[in-house]
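For reference, the chain that follows is the form predicted alone, supplied as structure tokens.
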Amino acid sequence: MLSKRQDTINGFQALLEKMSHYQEALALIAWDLRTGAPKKGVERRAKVIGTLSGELFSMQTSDEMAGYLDALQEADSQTPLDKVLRRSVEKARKEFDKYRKIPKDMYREYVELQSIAESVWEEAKPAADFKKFEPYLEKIVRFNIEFAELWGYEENRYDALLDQYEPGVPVSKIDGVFAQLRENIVRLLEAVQASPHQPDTSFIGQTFPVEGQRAIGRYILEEMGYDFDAGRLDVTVHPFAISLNPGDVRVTTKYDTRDFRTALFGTIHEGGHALYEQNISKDLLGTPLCTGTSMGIHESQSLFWENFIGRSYAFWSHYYDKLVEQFPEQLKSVDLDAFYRGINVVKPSLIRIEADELTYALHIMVRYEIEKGLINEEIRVSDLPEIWNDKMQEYLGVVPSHDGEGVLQDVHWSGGSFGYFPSYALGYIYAAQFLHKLGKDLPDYERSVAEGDLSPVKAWLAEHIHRHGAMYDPRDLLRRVTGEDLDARHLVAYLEQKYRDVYRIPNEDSEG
């Protein structure tokens, strides 16, 4: 006969992979609307996903939920849980103390909004048509406002949306590296732009047929180590990746003919998403474990594939010879130099994911600045065009020629991804700081990636990040990996190094 102590434990575990299986299919639903689903059946089947988020959400915060809950932090003060059992209590208490704050009518409302956004997002960004988009985004500032009254939060109310995607980096840590960073890339991209030593970067502007950069997309997934039978590749507006389960991970891309680095590093980049879930233990199945850590730890093993290793040097000395084979007419005049030099040139731009390495930071803070001050309610959404194209101007130095590429040009605002945006630089930050790891553990990983073996990496990423899951916060796994807590010095030396030598800058005279 089962102790009460275990009933309890298998009636909470059933009651997790129950709840798995509902975010299983809205994951899958999520998948289908972006990749193809009928414009016809966009309505109906916002009303499916606000059905079965309702039911999640019911479960989530359910008098079930909250017995199971109550007992087995009893049950832990007196005899401890395993850890996977312990954490998975914790991020199922505070998902419930959350969510519990949120009428369910209120949720299953915000829910359908989303959906509905999204896909007239859809149809706003081609036309640069901000107008018939502001009424939806208006309605979805206002809940997110309200979710962070209801939460609460102790000195910025963005924190509050901060702590979904980002918990325990608030405000007061992010402006302090994003000022870090923020000082370092002005002065860099000063001396860049400077230099009289440009990329020739014109083949990049010839014709690359949609196949072969699909093929070559796919082979590198594989040298990467994706695994096809876990996944697939598709075509989608928005490039994303997306996990039902370890076993079904699937990469999306967008092909651009004229611009094959679209397609190329987009794919990297999405793959390095899909990696981290295809990795993470098996033994995390079914609970709330069974994801990345936080979005910033997500975007720091899409940024490490797609910046550190599939722009290196080191990688394109093995991978060129490839490359050329798939587009030879286009590329067989340009040596290895000269594409290394064109695929790393920088060039401030209107569009994120088309963003150098060295601008892309620039282009999360713009995001951060308009989140923060939406939220705090001293800028309004009827003025964003506006404060976008100011920001890009004193950002970047670039402004849209139309809303289509200003500020329409992301999904997230349509999803209510409020305090997502800071991940991306947040996760190149931390990305740098695994590289510096890396490169002490092990110190010939790059001769290895210009072997054409990238296991070394992959094995590394697996063992220290991403078989972990969820199981830390970021900044408490940041500290396990690497012995330090948040910091852009290691970005700032990276880029610092690598701009320096693309193009052909001579170091600064040390002082003092």
Given for the second form:
Number of protein chains: 2
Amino acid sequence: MLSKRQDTINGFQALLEKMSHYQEALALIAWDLRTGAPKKGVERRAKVIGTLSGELFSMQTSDEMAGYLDALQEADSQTPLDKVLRRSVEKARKEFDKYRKIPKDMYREYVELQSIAESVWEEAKPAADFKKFEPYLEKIVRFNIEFAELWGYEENRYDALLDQYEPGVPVSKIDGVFAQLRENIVRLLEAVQASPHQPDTSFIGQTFPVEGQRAIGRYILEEMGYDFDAGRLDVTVHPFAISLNPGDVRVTTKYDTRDFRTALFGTIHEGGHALYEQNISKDLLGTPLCTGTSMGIHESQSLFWENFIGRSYAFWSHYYDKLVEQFPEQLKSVDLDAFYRGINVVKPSLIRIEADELTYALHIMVRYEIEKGLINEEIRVSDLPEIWNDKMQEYLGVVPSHDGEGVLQDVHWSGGSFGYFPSYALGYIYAAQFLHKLGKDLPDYERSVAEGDLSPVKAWLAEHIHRHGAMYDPRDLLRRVTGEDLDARHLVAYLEQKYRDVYRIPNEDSEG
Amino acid sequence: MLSKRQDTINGFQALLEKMSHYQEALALIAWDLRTGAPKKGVERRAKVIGTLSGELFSMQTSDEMAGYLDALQEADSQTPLDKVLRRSVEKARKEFDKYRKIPKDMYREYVELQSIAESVWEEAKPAADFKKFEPYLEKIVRFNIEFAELWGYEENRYDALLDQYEPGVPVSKIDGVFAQLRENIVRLLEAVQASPHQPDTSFIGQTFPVEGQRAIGRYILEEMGYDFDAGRLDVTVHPFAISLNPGDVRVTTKYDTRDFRTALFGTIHEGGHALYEQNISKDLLGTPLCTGTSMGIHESQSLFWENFIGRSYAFWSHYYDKLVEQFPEQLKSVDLDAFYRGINVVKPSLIRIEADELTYALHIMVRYEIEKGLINEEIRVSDLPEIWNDKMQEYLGVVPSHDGEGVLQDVHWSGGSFGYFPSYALGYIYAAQFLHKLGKDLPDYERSVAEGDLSPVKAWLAEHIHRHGAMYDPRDLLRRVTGEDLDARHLVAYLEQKYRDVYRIPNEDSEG
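Having seen the form predicted alone, please provide the structure of the form predicted in complex with another copy of the chain.
Every chain and every other molecule in the complex is listed next, the one we just looked at coming first.
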């Protein structure tokens, strides 16, 4: 009996291991396609992706998998499985149920559509030609609606899609925290815009040569504890981080000589994602748990580093000298205080990835509302440019002059990632909750940062979040780490404190 | 009946197509491992390779494949198949027979051994530590002996291994052409060494900055007709070319600021390989014919470009000005004649990849003799360092001071590529046969080259060799193109003419 149990466990683990090999090959192809793969080879590469993801899909939804899942759930009810194994069964069961509901041909067709749609989008965006992209987006939305119907949901059809990226965080929860956040951001934004103490940002418009940007970017990644023996840094049009395995987690950046912030904060951001993946416990190798637990928790790690560390006064009180070393001419007349205020300037903008820390979440809310409408068939794809522009006016007070800087700006929809955007703002909310707890656990952390020692922060995140991989769903992890459920108040308090400081806005209490 | 025939054809083609997708994924992994993949991810990557090549192996040797091969051979005997399909069946049958004879576990173990042995070799070589590498090499030789026995052979066990790289070219044939070649090279080498007109090579030892080398390398690749939209150029320790598909054929090079020849001729060499793969007919996509037909024919293309074009007087009479533009200081006092003679200097050396055009084949013969001895169990692995050094003395008159510049210098054995080396010299012989025929077809080709128009040469090679992919075995292709079988006399005549010119050696006839 015990031997049969062990056989089942071994067989299940071997299947998961094999699946992880396919995932790794697909991750490498994805990385390669974005880091200089020649364009004439791409059409055939799409077929390779189709074949490998088709095989992976077959394994995830195989009768063999079904047999293991049934047997192991039965075995668990008799003698509990160890916790990694039990959670692996739980995750594999979820994927199984999800994909088993999608016919294989439909899935394959969708994977090929994604890859073609992404290249169509790449041409449509610079041409600001929404009409070119529209028929592909129509198909992608249609697929996603069908997926949601196949998967099922309790309250809102969009919940079925959200659950892919943020398990256990439905529309009913998001609506609440987003409303709370929006109200406070808008209030703060008004105060910021009304402040007579606007930061001087003229130093940002100077030319910062690529070589110096590359040097400081690599240096800060090393300081953060990013392991270059377990990763590499490349240049791409759209920066990203990707894990092939915990020993190979790659980041990319892009250099803009007219705006050093792009590479500097982009590199720290992607580095934050990479630290998560590099520090997942080796115990989870070859299981579905060897990855970040949700897109939102992932984003919490990148935003933590980018904003709470990389845009903090403490950080620059040590590292600003290093930056000045690289760019002595450009920064000689900019003191630390001016630099800190300059990089934290608030300016409602058209482009999400260029948004400042304060208004970023408003960009996400625009997309969230649109996705919710599309998936619930309350909005039509053909009306998107107009709806987009209206919502930008409503939320941020700015309107795109063409669709390239409007509805076409993001890659996500071309890849079919409906339900993904909310994770960016949720990540920000999680991150502030983690920061609050870290501040309690390590009251001196800001002093360490100000002394150029980032290791306590890195170690705390690795210990409390990274090493667990996907062991816990996001809200479970949040409760485990902070004792609290999802709640925007820590983020509101953080933003309040920071922007009153940067913009020298008197505290309401002291005014009253 | 016809419908069943078509079903079989469709099924066979779908299986081949799927196999080509696995090959493409494996090729990308191979490229990535050599172009900067982080070392901590390599151990797991080896498992991914194991899984994907295991799957490929399963398909190549499946009962499904057996069924198609039997049915299509039967169908062909009734109504002939079209020639691409028939040749695909022939190649797939050969692979099937070859791999079906190897037990699956044995093959998997071998693939993993290869990848570990390569990394052991990478450490052993700089440490000149043959003992470290020896046990791995022992195992690899033992595997190859077992493979040869499983595959079978007519005259010589080594033939079974040679056949992998140079089908239809056995020891009995190679012994003859190598003997003919060796005799003539040694005779010519003596005359060269005795010549009072030694080229001045002092200009080579100057510093040539990487930037200029990169620019001239890319420029020449473009001039050769290498399509950068269907490939990319990277930097690696050991340069290579690799085809993912004909729209994605990548080359690498390395820059040595103290010897510009490394990158210059290395890039042209790899470019020659790449042109072959980029110009394979689209009709062969997704079949086993969408590749070079043999390692020797492949090498004939790289050597053709490197030596017959890239080291020719005609080539430099146009391109030397371009090189001088990049390096005006270094080359200002070196005229075309001195440059041409300098880059064609002959100097017996220890390192194969640094060997000149005349002595290169002697390096190959040393390896050929050793491999023949190892596989026939006439030589022991533990004796290799001594045997290597003895043979170097005998063939080239030079002896390594340590194994790092001796028996450990090449990567090939660590990857198990026994039977591969002879292809380098065979390629040189084929190339001279092609050159002879090209000279007849295009009597003015040297004038075109001298005018900076390489397109007639490129087009001739594409038309006669490249587009056919693996449609014809090497000696069949040779006969098709030149009307002759393998024969070293064109190479001997070429070397004779060139080195008498470079070293100003009077013609024997005119002396007599």
